[in-house]
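As a starting point, one isolated chain is supplied in structure tokens, in the form predicted alone.
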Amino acid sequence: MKEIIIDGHKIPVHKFSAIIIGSGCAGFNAADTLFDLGQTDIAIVTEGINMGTSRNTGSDKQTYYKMAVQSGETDSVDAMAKTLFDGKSVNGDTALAEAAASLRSFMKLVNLGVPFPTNEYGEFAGYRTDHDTGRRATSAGPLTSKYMTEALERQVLSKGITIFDNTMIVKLITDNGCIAGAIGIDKTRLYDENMGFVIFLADNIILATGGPAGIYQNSVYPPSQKGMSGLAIGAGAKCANLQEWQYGIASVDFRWNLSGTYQQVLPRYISIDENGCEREFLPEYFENPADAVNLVFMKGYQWPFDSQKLSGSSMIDMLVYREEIELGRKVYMDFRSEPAVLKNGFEVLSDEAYEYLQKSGALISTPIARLAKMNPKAIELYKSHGIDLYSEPLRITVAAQHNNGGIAVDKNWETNISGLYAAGEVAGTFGVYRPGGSALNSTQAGSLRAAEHIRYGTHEKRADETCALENASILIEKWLKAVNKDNKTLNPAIFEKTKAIAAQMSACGAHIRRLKDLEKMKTDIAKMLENTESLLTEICPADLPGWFRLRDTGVTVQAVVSSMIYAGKYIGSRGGSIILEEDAAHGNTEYDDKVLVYDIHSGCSFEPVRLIPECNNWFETVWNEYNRRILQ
């Protein structure tokens, strides 16, 4: 480490070949990864090593979904890439990569403790999830990606990586289209002479910050998961499908998705409005009672909502909505009794519902007897949350839950930016549908090409380290100088101000969606970061970290909301989203074959897709290469 003078007060200022910003699955495995393959020189720094979305969140049995080798099921690499490119808007390189990477990945972290389950002969059994082709899941339960983050997390600390904990960086340092560092601020440190501020001078940065979690007010994603993808956004990086996301019904409370067996054990919808008169909603909606929970047992198996699907299991959430939003009631997931049309019996079931509940021995009565039998784990889990799915109603919303899109790459994860990777949520490698768990492969195979490629790869250009502490100098004395490090009373309007962000958000950028409504957002974003200069003379200290948030979090919604105008124009509902306005188009399929694509400084544009490709595997030639590329 040394130090340079600016403004009077000395920054430390620290040089790696590569920092990784982030601590979760993605982060922690590119760290470990890049260590095997012999780049040591490298560190690891969070905001908080144990926030964010892979050590806090999950569902009934959170899914990793991967390449299937259990008897029975036939499979293969194209296949796999095959599935997740027909998600539509998906670039073909990256899907063939993550397809590659599955089995490599998924016995990695088999062999370091995570406890997949397997049948007495070792077969890791799989199961069918939403927009797949066969029986690619498994499960380590509940907790799947803690367990992920946890095992590497070991890994990474057995080999002394160095780990800059509680560091928030605030800034990519960029030079000739390179990365070239970043700026940080302890926040252990805010009320030092600087204030905190920190240097990191690196070749290689690899962004695994989560999706941006903050820009919501429903979210299934944990409070402490905020997401930082505005660093890379305002630093010129190409955003690729921000405007598809997941949305689905979740526990208010306790932020989990209710996926899977908490839908199929059929539990009661209730709803109780400002009188507090109580009663079972969804009977109404329908001709037919049964109807209702045949849909509810269909949105475990198709969780996310789906505008192709509203007369089908996304009607649920369209009318979870309507009681909430339109009638302003507050929603449950009941599983202490029974819906009323299962009083007398099982009868009314598809065939579907009931041979499902009839193998998992589970044509009992009472949700919670039903979710006891199938899935217990589901319910401790809520009871270590202080919920006792037993005595209660479990409050419900219809939540933001992953980003499928995020931040243009390439195969490599490289961002247009020379140097500069993203891996895992705030990737944007996935289009409008992906299968169910995907994304915890692409933390995995994402975060290993990236290592990969910054070990093996090469770069014809660099960064100037001179000009990068000159860029980096500019900014932090400005900061410095703005900041009244005297004052010690906080500013409440840097939160306010976020949050009002999130509340927008959720009413007109979810999965219902009005133009006009996006276009004003818009605005009102311009508006707010053109002042948000103005607010650093009016902060103290302990303020910048939530300035910085609130700086990121408007560099985001930015792009999300001109993501969102332009498929709403171009294609209209689509996937996760209903777009209301008559005059927007409606499921125009003339662009599942083209990415939209966000540049802060162009504006939104639709590109082709990068096909699959058709790749020459004969053996001696892909030796050769390798050879070349590896062992050189």
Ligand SMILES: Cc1cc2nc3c(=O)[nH]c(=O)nc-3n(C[C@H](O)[C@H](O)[C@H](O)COP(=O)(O)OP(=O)(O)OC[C@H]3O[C@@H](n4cnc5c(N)ncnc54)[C@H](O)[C@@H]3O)c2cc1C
Contents of the next structure:
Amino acid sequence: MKEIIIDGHKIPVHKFSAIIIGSGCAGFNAADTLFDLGQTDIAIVTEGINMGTSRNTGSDKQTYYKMAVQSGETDSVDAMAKTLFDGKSVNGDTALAEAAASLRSFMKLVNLGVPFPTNEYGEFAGYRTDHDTGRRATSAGPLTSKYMTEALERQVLSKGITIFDNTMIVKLITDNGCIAGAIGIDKTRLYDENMGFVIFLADNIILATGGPAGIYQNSVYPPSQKGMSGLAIGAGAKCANLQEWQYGIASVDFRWNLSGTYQQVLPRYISIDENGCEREFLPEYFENPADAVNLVFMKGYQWPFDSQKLSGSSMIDMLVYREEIELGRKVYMDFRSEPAVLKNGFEVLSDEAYEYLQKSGALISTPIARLAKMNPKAIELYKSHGIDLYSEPLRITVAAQHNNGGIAVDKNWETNISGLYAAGEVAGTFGVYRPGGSALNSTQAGSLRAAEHIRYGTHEKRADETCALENASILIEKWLKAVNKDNKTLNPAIFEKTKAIAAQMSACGAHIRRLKDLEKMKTDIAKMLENTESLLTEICPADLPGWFRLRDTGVTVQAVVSSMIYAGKYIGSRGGSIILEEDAAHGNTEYDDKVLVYDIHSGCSFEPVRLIPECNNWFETVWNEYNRRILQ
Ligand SMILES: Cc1cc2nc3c(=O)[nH]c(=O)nc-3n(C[C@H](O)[C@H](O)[C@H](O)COP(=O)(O)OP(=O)(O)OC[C@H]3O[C@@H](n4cnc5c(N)ncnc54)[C@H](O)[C@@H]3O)c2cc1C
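Can I get the form predicted together with the named molecule as well, since the one above is the form predicted alone?
Below, the chain from earlier opens the complete complex, with every other chain and molecule after it.
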């Protein structure tokens, strides 16, 4: 490590061949793979080693999607690539690479001890997940991604890979179209003379900062995951399909997806107004109230909101939104008593719902008794987070869960900025639909591809280190001069502005979108970003991480909202969202083979998808090419 003096303050400068930003299952796998490939001069920089989605989330049966390997299934790389590609607006080369890396990544996790179940002969049993064509899905239980992260972390620690914990990257430094490094802020040293600023120089950076969760108020991402996609967007990295998200019904006080048995036991949906007046609202919206409970049942295995299912299970998400956002009521799922329509028995249920409950021995009264019978752990989970489903209703919302789009990458997960890679959820390799569990496959495949390209790829040009340091120094000097070091009082405006943006996004830019409101939001955000610099003089050092986050949220929202408006105008309602304006386009399929690209300089445009490459897999040809690319 060396130091440079900026405005009289010593700023540490660390130099590595590659740094990885983020410690989720993408970040850890990137570092571990680089090390195994012999690229050992690397470091992970993370704002919090225990933060992020991978380590802190889960679901009923958290799914990992891989190529099917159990008997009775015939699967192949091209079949899996096609399923991914068929998700619409997906590039074929990344789909092929995700399929090709699937078994290799999965087996690595198995060998690291992630408990994916096998039968007595060692076969990995699979099940069919949403948007799947075979039984490719598996699960290590409710906490699959946590086990993955811990297993990969053990590898990284055992290899002694350097980790900068509590260090938030606040700016990427580029020069000549290439990545040069990043500026970080050590959150434990904000009151040091240099306010914790630190410079990292690296020819290669893998951005593994996860999904931009912090842009939504109604979110089922863990509270510790905010994301920081604006780092790359602001540096000029192009984005793909930022408008495509997954939203679904989740609990608020403890963030958890309410899929599977939580719905199949048929809870009562109630809302409560500001005077505490409670009503069961679903029956009001249906001519035959039995339809409501049957749709609730369907919601169990059709969890994400889908504009194709508006007259089906997604109507439940619409009605929850109406009660909460339009009528301003708090919405709950109540397991304590029976929905009104079931008060006289179960005969009103669809054959499917009736048979399911019957086979589960759960044709018994009250949703909580059914849940206790079918999935007692689901009750214990909430109990362990201080929520007793026997005595209180569960507050719910329609929450953001996953960004299918993200930073645009090529087949090596490299962005348009040479040497800058994006892997995991921050990368935009999915389109409208994706098979359940494919996000976790993508964290592993993308980080593997990026690591291999850093190790074996070639770059025609690189950044100039002196210019990079100069650029970094100018910025740090500006920030050091602006912030009053002696100020110890937090400025509430930072938190309030970030919170207000997230609330606005949930109201008009989630599963239900209004183009007029999004246009207004775009203008508001542009103004906010203009004024952010002047806020610097009104904050204390402890506000700095929040200030950088506010700025990043603004840049990210600007990109997401622009993409939503553009998609709304040309495509209309599609996948996980609907546009409410009557004159909006409606599911224009003309764009299913196009990727919506956002560029901070030129705005939005459509690009044709890159097709699945037709590869010449004649062994001798591949071997020769491999020897040239990898072994020499
Ligand atoms: C409720 C829920 C259920 C899910 N279920 C499934 C499922 O069943 N199957 C599936 O495939 N996917 C599922 N997902 C999605 C999947 O879990 C995530 O896409 C995946 O874990 C993301 O991993 P990641 O490594 O890309 O990012 P993360 O795990 O989110 O890690 C991001 C890391 O970057 C760090 N970071 C961020 N910004 C900075 C910065 N500026 N400086 C330094 N560090 C930074 C964070 O602290 C964190 O360490 C689910 C998601 C949720 C929320």
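C-alpha atoms forming the largest set that superposes within 1.5 Å between two forms make up the rigid core. As the structure is a prediction and not an experimental result, all values here were calculated from the model. Residue numbers count along the first chain shown, from 1.
Engineer: With the core lined up, does the C-alpha of R279 move 2 Å or more between the two forms?
Structural biologist: Moves: yes, 2 Å or greater.
Engineer: Is there a C-alpha shift of 2 Å or more at T489 between the two forms once the rigid core is superposed?
Structural biologist: Result for T489: no, shift under 2 Å.
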